[in-house]
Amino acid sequence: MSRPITTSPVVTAQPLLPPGTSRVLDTDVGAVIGALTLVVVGLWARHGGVSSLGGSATDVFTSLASLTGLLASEAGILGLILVTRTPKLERRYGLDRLFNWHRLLGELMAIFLVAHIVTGVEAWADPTGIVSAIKDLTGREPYMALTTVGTAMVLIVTVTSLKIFREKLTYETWWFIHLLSYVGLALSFSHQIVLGTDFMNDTVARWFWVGLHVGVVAWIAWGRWGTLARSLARPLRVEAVRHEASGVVSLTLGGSNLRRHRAASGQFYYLRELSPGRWWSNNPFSLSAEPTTSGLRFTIKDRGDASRAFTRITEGTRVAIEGPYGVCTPDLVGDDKVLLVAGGVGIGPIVSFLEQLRPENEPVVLYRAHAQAEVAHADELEHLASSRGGRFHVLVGARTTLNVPDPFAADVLLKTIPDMAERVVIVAGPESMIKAVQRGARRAGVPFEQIHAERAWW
């Protein structure tokens, strides 16, 4: 008697479940820092600075001392939190704002700290002069010279955050620099408790000053390194590697640890290739597929040392992912007819998204590029559109080479899409063409807070 035939069920994909929610106001962001500058002037207050302002020239440069010294500390503070990648402040603000946030507050932190350095020194030169003074206070004083060593790094890196000067380095370069602040600020801290003025004499201060930093410190060690350990013990594996234009590729991750997992269109993560010499490199990819169980697909255009590394990758290698992480995503629009406009790379999110939007949303597509060897997904692009009751256009070559100057411009836009004043716009690509949209589309009606981009950070 033969046995019956047997086969495996057949295993359909199903979408991730969306990311969590957060409660997190704006009113309790504004709470916080409001409470913390309150304490930082509170405790400059408490300890005579603000009756030392109407002393002598040195009492006055002493006072400000403390309190720029004071204020850069808080600032620091404050930027380090912000990049702890909070899983609950980053779903209400976008790590691409936090991290802009982060560079306004280094800078902050710099004028600060600038204005610490000059006004130290003017109150340390009475009587014995400046040349005496910043001898003192680079390295005869106890701690000056850790602290001296830790202010040159914050400088540092504040220098080469700057645009001008990032623009000109690689992530990885940028990244190892960037690395210095937390050592600078480590070095800086003891010359706060020896030699401040708020703590030395005040055991309550001081105390309350030691637990905040340690606090921060906590914070960071599981929020961001916590997170790199995670996602080192669970990477996911090349499933699929596809050829979609000139230097563009797509590539699919999958493993047993999706089910779990928890994503949305429009968002993207942090891929970590784990292989010789690749390990150490840690670099943000949109997704362009909706995430499902099957996998998580990422489109890679030929940018640069590490998107050239992912373009080569072959099926099998380990992959570590972070994330995901960003807030433009299809819950954004409801049943508000839609325009997507995608530049280069930028064409990924845009189909992600476009996968999870309905005929109500009535999508409109516009996807620029250089030339047409560089246009990836067309046909995937043209079919979502056209069922969801939309319509997909490319606008291919130079920007001389175009029918119009600015394809961008608001009566440009209006022609091609007559309702534009009513839709929802989202917008993904380089810096200068999501300003050129976001220019066209206000002018063109759109309101601001219908006009939706991820920023890039870096």
Given for the second form:
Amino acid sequence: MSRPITTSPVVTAQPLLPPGTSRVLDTDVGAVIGALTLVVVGLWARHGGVSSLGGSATDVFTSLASLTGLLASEAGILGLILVTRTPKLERRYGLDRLFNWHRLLGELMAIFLVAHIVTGVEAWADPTGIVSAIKDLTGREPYMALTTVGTAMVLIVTVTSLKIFREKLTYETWWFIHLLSYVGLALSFSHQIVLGTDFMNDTVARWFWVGLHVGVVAWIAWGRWGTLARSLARPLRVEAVRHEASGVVSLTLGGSNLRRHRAASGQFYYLRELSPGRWWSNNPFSLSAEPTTSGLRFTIKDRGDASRAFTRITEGTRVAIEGPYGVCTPDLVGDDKVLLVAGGVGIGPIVSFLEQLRPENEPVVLYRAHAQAEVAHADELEHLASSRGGRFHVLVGARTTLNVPDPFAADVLLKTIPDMAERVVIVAGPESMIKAVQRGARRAGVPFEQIHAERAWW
Amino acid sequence: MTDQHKPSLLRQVAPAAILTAAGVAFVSMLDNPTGTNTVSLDNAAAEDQATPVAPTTVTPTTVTPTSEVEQVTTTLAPLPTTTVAPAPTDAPVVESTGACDGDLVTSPTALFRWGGIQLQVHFTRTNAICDVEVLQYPNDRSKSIAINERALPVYNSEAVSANSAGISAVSGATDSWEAYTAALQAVIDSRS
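The structure above corresponds to the form predicted on its own; please provide the structure of the form predicted in complex with the partner chain.
Everything in the complex follows now, all chains and molecules, and the chain you saw is the first one.
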């Protein structure tokens, strides 16, 4: 079987070993979340939270303020654990899913936080009134000035992460705002200990709570900042830059570190160009070739944002990498027949995926592009597909110029690929195309669990 | 496809079982006060001072917080009498029960979650309560001061007219009410 080495000057390139599998089960994750919730709610109930619900209005508000505060903290802690990018969790669920859950937990935290503020002020307003309560809780009470600032930071982070605002911000702006959440959570911590009675009057509970937070901070320090430090300490170099299509460039990063590196096709990395003015920008890109000891190839399209700088990178530039991440790898397909669907620069992960497939997979590749000039890696795909006994189809043109209204409709797919229903479908590209393929494949009889979408990382 | 071997039932259930057991064990280790507000009397002080003292001439001694005090309220150990009411000789006007010419008794400090309340109870010769003064109440936060300055005078006059600890609570000051009545009851008990 011939394996074309398109970019690497070293002929003795060995494919990298795939990353190890994670033994974490859904039930393990459920057990941790369940036990933490049990402890948090149990702590509240045991300190009289439940019995207070039968008391005066003030008792009820006090009790609810303490419960919502505790739950906001729990959601925050769980959300932070998800972004530590702990390999065991990442290998099991994939970074995009972890990020999704992180966002949901962040929204949940914001809801609890607002409920906590409302019930807390309401409780404190008896008998001195709302105005006095707000004055107390924004400054007059110990640590509450810090807490007010911290809460404002956390809420700013949550609001800027809402879809309508997130889309208006560049990745970097949003990310730096996001860093405020660490500060915000730290500032709000002390009021939890001194203001409520849950931790003030119960030494065991207090040490548990402090320990939990210290533990999570240590976890973040190790997982997140440790990864960053290791990545900066051992950067790769840009060994080759190739123009692939209009506005599309492929970079091959190499270095001696790769010999012991483990990665698989379909995965992605965060790349950080180590040059003045660019080092702080960290962007995800998918592998566009099978990762080997001689290099990692990424295909990058100039989309006018941070990706533009990467398309202008020169050979020899040092690039720090974090990764690999992602679970959409060829071990998903085993010996099954495969349909690969790429849209735009989604072709990158599809090329790398195809490279690790075998003739048993009988791969069919559908490549959707808006213009002929944007088609990248076409020769490579043609060669890879035919050498594996598969087929390669390119569909170029704006939707209105096509002779079918929906190129991914079930009947169109079945006409091109009669054995569609037996295939594992791997789709990479823009969100709208992923949706169209998922819909068409489901209608063509492909079981839900046989369709895998790779979010667009570039 | 990915999972070549399905994990055993034990492997799936064990973490949940262990963590739940640990969680339950932990929660049961926690303090479980019967209500949100627990009142305890500083008994060491009570033994010293609950004995009747000669009227008018004796001023109450200051109560020093004991170690027990600090254990109960971690950050709110009662302060020594910081808000001493006017001297007992500034005789309040008391109707029907006659002059306040009986014993002057200082209560133990009733400790509760916001601090401590200590009373000085003045009796007539016929053993009726004719005046109550608060020697100490939680004053380390503005809210405590606001609540107590409003409620305690009401409790004082209620105590005199009821001549017992059976007084009703002011809304928003139930924690103080519990501590106040506990302190007052301790004084009454010490004399019966």
